[in-house]
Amino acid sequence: MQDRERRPDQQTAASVVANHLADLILGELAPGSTLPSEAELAARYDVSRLTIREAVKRLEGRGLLVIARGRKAVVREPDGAAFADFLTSVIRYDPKGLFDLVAVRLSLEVQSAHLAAKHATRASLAAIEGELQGMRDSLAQSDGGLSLELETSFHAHDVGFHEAVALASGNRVLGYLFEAMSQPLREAFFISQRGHAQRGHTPGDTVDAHQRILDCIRTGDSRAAAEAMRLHLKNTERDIRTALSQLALRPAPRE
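Show the structure of the chain whose sequence appears above, on its own, in the form predicted alone.
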């Protein structure tokens, strides 16, 4: 009975310690750094080692720490896997999630194109061009239509193009977000490409839209780069709407 009464207090103490440690990790400790020992932390926060152990486990669950048996907890390298998993599940099971993703992309990518036009280096421009060339190469290998393998390659380079633009912006947060978004974006691109075709457009038109964005970035015209990205993403939104409306019109399969 007494243990049951203490358990809520222990949980509360663990939460408080976990929050303090999270601030320490995010504000002061570099990835790869180790936390002090359980004994040191228990003395610092005036709690039991059991409470420290619970707090550390919570931070491991939040992706902030890596815990190996018999070793001190280590600050984890930033990882967007959880964010990517969330986005992937959203676009798979909720059509509205596709439009939410486009809305987020409009906010982020218009800004990344604007900044890339101002800050892109020779190396970052080469990275953007390399992804665009990859899109062209995928098309060049097709024979009147993209096979699943070539379409997968095409979309992978398409995602790489947008990630390269984000990295060229010089904003590390944008680069991190697009790295985390790469897998859900690939899935979304398969859907938008269906709508793109239904609207009478080709993958070559997609390449041309990306070329216009790159041209504006290369000339340093930040306003035009932002507008070119905005127009491309608004067309993507129309493509998704068309693809989903066509799916809704299909007759249900007979049982």
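Could the form predicted together with the DNA be given as well, to go with the form predicted alone?
Shown next is a single chain and nothing more.
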């Protein structure tokens, strides 16, 4: 039968190099430091430069390295980009996935606000405040109606506010997850602004909701901060449902 003995050499040379380099990067090399040149690595591992290239490309795909032409590979600060593909694929394969993702994000952001109220530093509070001010500025520049440009700016500061809260939590995993979820949810949250208006609310209401969250974080009231965030995101979720049902003219269950 097939009692052919299996060599443990199943791994390809490129895999071996990639794994070894990954261990090196995760273990010893600090973010920002550079790898040796391809030629030198090829000599060190006694493989061709092509094999080194493939290993390095794989690590680039994993988000461990940044590669630019004419420069050596640089070890990358870990970020949430690695999850973004995964979450995007979940959404695309399942329409309901969008709301699953929104629900998960709600849960994580509530915890972010909770932890931020406990661990926020002066610097992280200033960062949150800055984004809130950015939202106000975008609003102040508009005379009555929001132009698309200002709407985009307003939205960017909105997302920035939430990201600043996630960072203020002091929990790095929360920050990574937030970043990863932002990408696939970007469109959804953008159209939530339309739904917000369709439900009879103004951008000023959104600013107020953020202000309340910031106040709670500043005073260190973690329970209130979590609740304020939960309320705000529940409203956002309703905005998304409203905007989507308007767009698709789909009979959506009212809440």
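Take the two forms, find the largest set of C-alpha atoms that superpose within 1.5 Å, and that set is the rigid core. Numbering follows the first chain given and starts at 1. For clarity, every value in this text was computed on a predicted model and none was experimentally measured.
- When the rigid core is held fixed, the Cα atom of residue 33 travels 2 angstroms or more between the two forms.
- After superposition on the rigid core, displacement of the C-alpha of residue 119 between the two forms stays below 2 Å.
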